[in-house]
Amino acid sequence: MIASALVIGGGIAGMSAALVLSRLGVPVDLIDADPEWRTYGAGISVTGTSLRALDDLGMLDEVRARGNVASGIKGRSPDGSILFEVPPSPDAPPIQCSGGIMRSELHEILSLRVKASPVRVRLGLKVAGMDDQGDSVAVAFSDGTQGNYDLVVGADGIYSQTRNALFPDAPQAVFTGQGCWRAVAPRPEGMTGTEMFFGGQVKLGFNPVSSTHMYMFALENVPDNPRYAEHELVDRLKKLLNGFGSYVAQVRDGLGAHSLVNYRPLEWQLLADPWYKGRVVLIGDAAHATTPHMASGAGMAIEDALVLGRELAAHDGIEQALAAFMAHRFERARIVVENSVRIGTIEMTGGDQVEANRMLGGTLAALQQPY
């Protein structure tokens, strides 16, 4: 039995890992560098992979109540005409559904569970140094305190300092050539699930995140990797939406400061196997940050936490447990990251959209298999 664990990072991966470990009876410290433990962004799309993982974590009912879970999808051309429609299936299991939820809502669902658990949360704190002593890891914190842990879990994101300390020669995040715009808007009457607009220079999608609102994302080809000031974002996004039909014009005209418009360049990184050294292991974006083309980043992070807990419970030694963890996680993460990047490349180069759709469908089908 692990006597103690430290989780570095209070995002989706970190909170999931802290909850899983705590439920195994492990005393857990969770630290996050942000003293206010905030989350950023608008909404988040969740495929069946994420919904199943949230269900296994015991939170799907709350996600249904505070977000939107449905099945079916509608594809449109840029002018708004319907290209195809997959009707909803009322009895579909979570793995065959999709949905959306505000990032702030998902953060609150997870953080309230963490606060109600025995996990000790310490905010505004970073790791100043780690020394793996074989039978434990000595950790020095930025406030001058110290601790010793049987296991350290690095869940500190795509720019992970834990990864840099553990694997200083590992490749850093790579810019893909695309940027992603996100915003929140009122949900038009009649929208029941995901809708995508295909065929234009900008790939556009909408996902309901509540009974009244939806989350919008727009992928733009930006090979020069521009940066935008906060005051430029709304007007820039409005220009990108010019020329789209159906309800998009109404969405465009209604964008403002209340729309939570944000922009991020798309980056990825995939750490080589193994993602651990000694008693320190990386999960989530710290190990395998992907682009949003599969909408499975959250689900993969939660799966990491669930599999880590499962293998720790099944093995007497940490080395054996972490080796088993890698046997289940690396190939699964690899196909998500590499195929997501490949789909983005096809979009940027005007490649075969049939290939992209086949790759998307094949990958999502593979992710339906047990993790």
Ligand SMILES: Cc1cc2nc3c(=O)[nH]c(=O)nc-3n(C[C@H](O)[C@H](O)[C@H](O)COP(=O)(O)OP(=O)(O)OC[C@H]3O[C@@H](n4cnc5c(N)ncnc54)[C@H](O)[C@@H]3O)c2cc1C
The other form holds:
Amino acid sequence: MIASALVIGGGIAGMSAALVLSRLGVPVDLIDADPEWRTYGAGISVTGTSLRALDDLGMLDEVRARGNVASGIKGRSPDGSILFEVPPSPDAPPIQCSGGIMRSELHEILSLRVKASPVRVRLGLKVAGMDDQGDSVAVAFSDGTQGNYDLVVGADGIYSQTRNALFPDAPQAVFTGQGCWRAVAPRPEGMTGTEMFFGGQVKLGFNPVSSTHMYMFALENVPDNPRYAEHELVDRLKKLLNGFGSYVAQVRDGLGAHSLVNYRPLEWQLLADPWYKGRVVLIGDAAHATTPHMASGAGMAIEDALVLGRELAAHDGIEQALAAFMAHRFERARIVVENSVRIGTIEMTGGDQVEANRMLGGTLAALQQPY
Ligand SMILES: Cc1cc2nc3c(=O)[nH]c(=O)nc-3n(C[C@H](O)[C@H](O)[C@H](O)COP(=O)(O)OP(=O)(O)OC[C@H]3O[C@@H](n4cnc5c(N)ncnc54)[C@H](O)[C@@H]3O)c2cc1C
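And the form predicted together with the named molecule, for comparison with the form predicted on its own?
Complete assembly follows, chain above in first position.
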């Protein structure tokens, strides 16, 4: 086993990795570039695979308490009429459920655990240089301090500087042609779980994030990749919601300057196998960033951390452990990223929705297999 680890990036992947390694008895340093260690104000959908991973990390009860976990889903057409309904099943195991939680809540659940663990957290810090010396990695930090580690885990997100340092020729994130709008609003009466509106120009979904609130996401086709000023967001989103039936008009009319509204162009990147070189390994969005079509980024990031810990515990040598880690992770990440991007392309080109549904169902079913 390793005697020390550095985790670069304190997002979902990095915090999970730090906790997993620390629980194995490894002294861990976790650094994050953000001095405030913040996340942004949006909800996040948690699929069955994400819930199982959170359960395996020991956090499912807190996610249930601070977010919303349910089973069942309603599919609606743009006018609000029900296309299909999978009723909730009270005894469904986590893998058969889905849910939503505010990113700030999930961040707090994870970061409080990290702070309560032996992990040493250092904020406002980046890596200035890394030298893999074979038997350890010498790291120079941006504040002039240095460290020496048996293992370095790069979990610094889609624009990972660790990835750039390790694999300078790796492709950068690619814009897909869609943008994602998210807003938080009071939960309409009767909404118990995920609801999706299919078939319009905009794909719209709702997910409760607490007993009182839900978050809404809307995918828009934006081939020219527009950028919006903060003050334009609410009005632009309201326009996109025009024409939808059921409770959507009520949600739209309730949006205002007070609302949390967020817009992100969708990007993806999938690093070729292997995601490691020597004693430095990449996990989470640093290795495989996907569009939200499967809402599986969080679960995949946590699974990466759990599998990394499992393989490090099972192998004496780092090389063997990282090779075993890759054997479990690459194909799983590949189908999520490639099929998510493909579904987005079908949406943008008005392609075969049956193929998109089959791909979504098939990928989510594959993800239900043990990781
Ligand atoms: C629009 C959109 C909607 C999404 N919706 C969902 C969803 O509903 N469900 C879902 O499961 N997933 C969703 N995802 C994906 C999900 O957000 C990501 O997969 C997940 O957050 C990845 O976590 P991460 O820890 O790998 O990266 P990040 O969350 O990006 O964390 C990276 C961390 O590293 C830090 N950092 C960055 N650079 C450095 C550096 N050089 N040095 C030190 N620290 C650094 C950052 O401050 C940050 O804390 C969505 C993504 C997008 C873009």
